[in-house]
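A single chain comes next, written as structure tokens; it is the form predicted alone.
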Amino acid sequence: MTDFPADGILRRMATILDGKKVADSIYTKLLFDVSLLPSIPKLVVVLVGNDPASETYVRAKTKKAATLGLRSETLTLPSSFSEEDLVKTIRGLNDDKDVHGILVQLPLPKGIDRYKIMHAISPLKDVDGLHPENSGRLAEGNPRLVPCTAAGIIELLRFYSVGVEGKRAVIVGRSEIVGRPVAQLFLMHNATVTICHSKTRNLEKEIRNAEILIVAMGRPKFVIGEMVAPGTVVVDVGIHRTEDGLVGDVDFDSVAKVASAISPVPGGVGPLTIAMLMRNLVQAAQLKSLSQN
């Protein structure tokens, strides 16, 4: 496709990687995954206080759940409810033969510590990817159950093929959710890896120098055009509500005009997110069926 500017001259205008596009595919894959299973997987979302994000985003994941003909349950528990008990109330779940994927949703209540709930969760239901002993396997690049937007990332790329063999990735932005395990699938699939964060020096010439950027560091329309080098592709993971609606950590409208393909806040890593999770539940039921046989 190509665009021709008031300047006359002729540009080719970026690839739009679409994310619902790529989450439709994986959605038909998991229709047929789930019909070679034993019972429908369950997922047990547990929400702690009334935030109204939290309880948005709940709304989203069970909701999909349902479309796909999965089984889903809120678990909502008041914001005054103990560590102590939020632990217990895990392990009953993880106990549970019906549940096959527990997802607690962040943020948590202050005077809760996030980790300690996490790795209550057993490592085979944990479908947000985030026990120890998962982030360890993929560390070790033996994944098992990954983080769900880093993973929906690889398969965003994937489908548009985009190679990453060989190629320098710079991630921007280093969260256990995110960053961290972004930079491992991209080592497992032979890229070579640069993470920056706040401190990083020169961030603005780590940006320029890379070939394929992830941008997830929470400051809207931070990466502008004139940072990229042309032909970057750019997958935005930020998102941010702002006077102008929804957008990314990426101005889109800037860095467009320079990328060779770039993901769309909305609509290009959200929906993927969820479809992770999703692939992820019926994952961790095929786990559950495998050691059963």
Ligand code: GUN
Contents of the next structure:
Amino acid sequence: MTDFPADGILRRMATILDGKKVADSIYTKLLFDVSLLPSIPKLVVVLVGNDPASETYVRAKTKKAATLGLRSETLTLPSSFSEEDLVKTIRGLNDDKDVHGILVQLPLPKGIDRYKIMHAISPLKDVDGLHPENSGRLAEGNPRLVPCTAAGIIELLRFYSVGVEGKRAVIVGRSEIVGRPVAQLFLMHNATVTICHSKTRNLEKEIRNAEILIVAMGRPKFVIGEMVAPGTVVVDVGIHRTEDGLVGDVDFDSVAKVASAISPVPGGVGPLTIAMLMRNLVQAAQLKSLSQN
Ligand code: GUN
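Starting from the form predicted alone, produce the coordinates for the form predicted together with guanine (GUN).
Below is the whole assembly, all chains and molecules, this chain first.
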């Protein structure tokens, strides 16, 4: 037996973009930033209803805050809670001087307009970066609080010295939480950006054209090795619980054979989403302490 591939061409293994390692380096810096603040930042997570996946995500966020010595509280509200009462609750948190960051976990129960809720959060406490003042600032290239997963992807690429300038970055997915803010960040870093979505014609051709491919489409193992050009840097934002365990939107085994770098699921983008939430919380606390000076 030989380890040589059948076609005789030796290929380098793809670099694994290890999100946990990057997150740990971010936490080291955050702890220093926190030490300079006049008080320990406090996050309030608002969870409406009892979606099990949301409960898991919220637990992960508050647990990490506790590990870092940050304060957090989860406000669990019944799915029958009205939109009007939710807006009132948020206004109360906006006025609470002891609260630095507010996150309303999505999705919200049917009948609650998520835009009304996101718009009710003070833009200075909007650790999700979804308030139109924050998304507008990002669109003008002057960001303040940036959506966590999008910011995490940029940090992941920065840590591994993946240059973005002038590259063809293809983003599959146009959500407000990931696709759109990632596109804005790539534009800010002078990439040539293509955003693909469910109506894109010839998606495979677009994917093959990517030098950097960000997949956030919500379909398990959709992107396979044959779709990807050799040497592409692939970031997988998907996460799905399947019989094979947790998988992403990318078929890791086949894509890792052609990519120059790839983020795994789990352990890729996920840890960075939480790290960026913690960074946004610290940034919100910094914004508050600046406004008091
Ligand atoms: N649900 C899934 N991802 C997110 C996120 O980044 N923020 C909020 N608020 N809810 C989510």
